[in-house]
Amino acid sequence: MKKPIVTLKDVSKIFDNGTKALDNINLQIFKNETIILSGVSGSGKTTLIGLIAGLDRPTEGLVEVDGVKISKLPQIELDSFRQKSVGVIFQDFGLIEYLTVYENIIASLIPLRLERDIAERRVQEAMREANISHKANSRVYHLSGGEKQRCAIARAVVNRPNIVICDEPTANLDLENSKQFIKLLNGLKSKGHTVIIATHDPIFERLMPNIRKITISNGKIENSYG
């Protein structure tokens, strides 16, 4: 039997204002799966990927990622785990505008304290994988939306994480750049990454093969198929 790379058991998330963002979520995601988390704004999908990424903690329940019960980790260990095991591509890219593409990517490796030649090799590989090597020395504020997205992909994979998480990744892209982005995601899957995408953009279902779609409504999993 395959062992899941992500397990959520009886997970709920209640914010300080009393809003229940997630309500008793049970979910398993397996290695090399592509998962689409679908739902309207406010449905809970962004909260869910935040828990999987270790950016937040559940109010109740267990979150286990890559064999580690991350919901139980002290904060310093959680930060270390996230840096090594999960790559996140944010909706607004989350890049440092005044740094170059190269600097944005290599900054993700600083906490790992790698030897310089190893870090350099990883950055070059990540830029090639994301097709952004030609912009290595360009400052982010000079990039187009599609180029920023490719830089964000390179930064997300430079640590060689098993899991890549995307939050509404095509929200700021036109159709052609969205297609290019999905092509890059398919490349990540072919190299063994598990890809989790929170989106309501139907283009992913059309252009990504063998996906599993999970619909979230009012903090609950409404259906799952694929």
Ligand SMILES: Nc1ncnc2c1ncn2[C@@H]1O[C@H](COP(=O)(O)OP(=O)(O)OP(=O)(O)O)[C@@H](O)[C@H]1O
Second form
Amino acid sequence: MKKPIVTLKDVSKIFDNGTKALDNINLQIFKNETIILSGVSGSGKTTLIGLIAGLDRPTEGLVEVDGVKISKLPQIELDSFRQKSVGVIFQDFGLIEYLTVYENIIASLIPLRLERDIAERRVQEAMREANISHKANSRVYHLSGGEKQRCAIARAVVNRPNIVICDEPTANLDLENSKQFIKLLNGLKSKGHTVIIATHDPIFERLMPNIRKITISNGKIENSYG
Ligand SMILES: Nc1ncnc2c1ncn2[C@@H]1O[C@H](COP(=O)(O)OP(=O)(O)OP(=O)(O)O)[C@@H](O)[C@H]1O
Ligand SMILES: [Mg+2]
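Starting from the form predicted alone, produce the coordinates for the form predicted in complex with the named molecule.
Zooming out: every chain and molecule, the one shown earlier first.
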């Protein structure tokens, strides 16, 4: 039987102020799937992504990602899991503006303690994949929105994570850059990555083959079809 790369079992998330953002979620995602997570604003997409990425913990239930029961890990092991297994592209990119593209990307590799020349090669490869090599030595605050996004993509894939997660990735992009970004995601998929995208943008359904759409409503999964 095919083994899931992400499993959520009876997962709920209640924030400190009492908001129930996720309500008894059961979900399996398989290796090399492309998942489109849709749902109206406030439905729980970012919260769900945060749990899969190990950025937050569920109030109840089990989250298992890439063979690790992350909902049970001590914080230090959770950080190391995150650095190795998942790459996250945040809506606002989360880059360090005063560092160069190259510095932002290589910073992701520090926890892996790779030899210098191996790290160097990986950064060059990630920049090539994301089509941002020509801006390697530019500071992030000099980049356009699309270039920042490509830098964020390179940073998310430089660790060679099995799972790449994006939250509203095209919210700030024009059509041309959105199409370019989707081409990149399709490239990641063809290399065996599992891709999870939270979005309202119908362009993903139009331009990405073989997706599975999961709709979330009031913290519950409404439907899931491929
Ligand atoms: N840290 C927090 N503390 C309290 N409530 C929160 C917190 N984060 C999110 N929420 C609430 O949880 C619910 C789900 O939020 P979430 O950010 O997951 O929605 P979303 O689907 O990503 O929305 P959007 O499309 O606007 O990004 C919302 O009601 C939100 O107000
Ligand atoms: Mg969100």
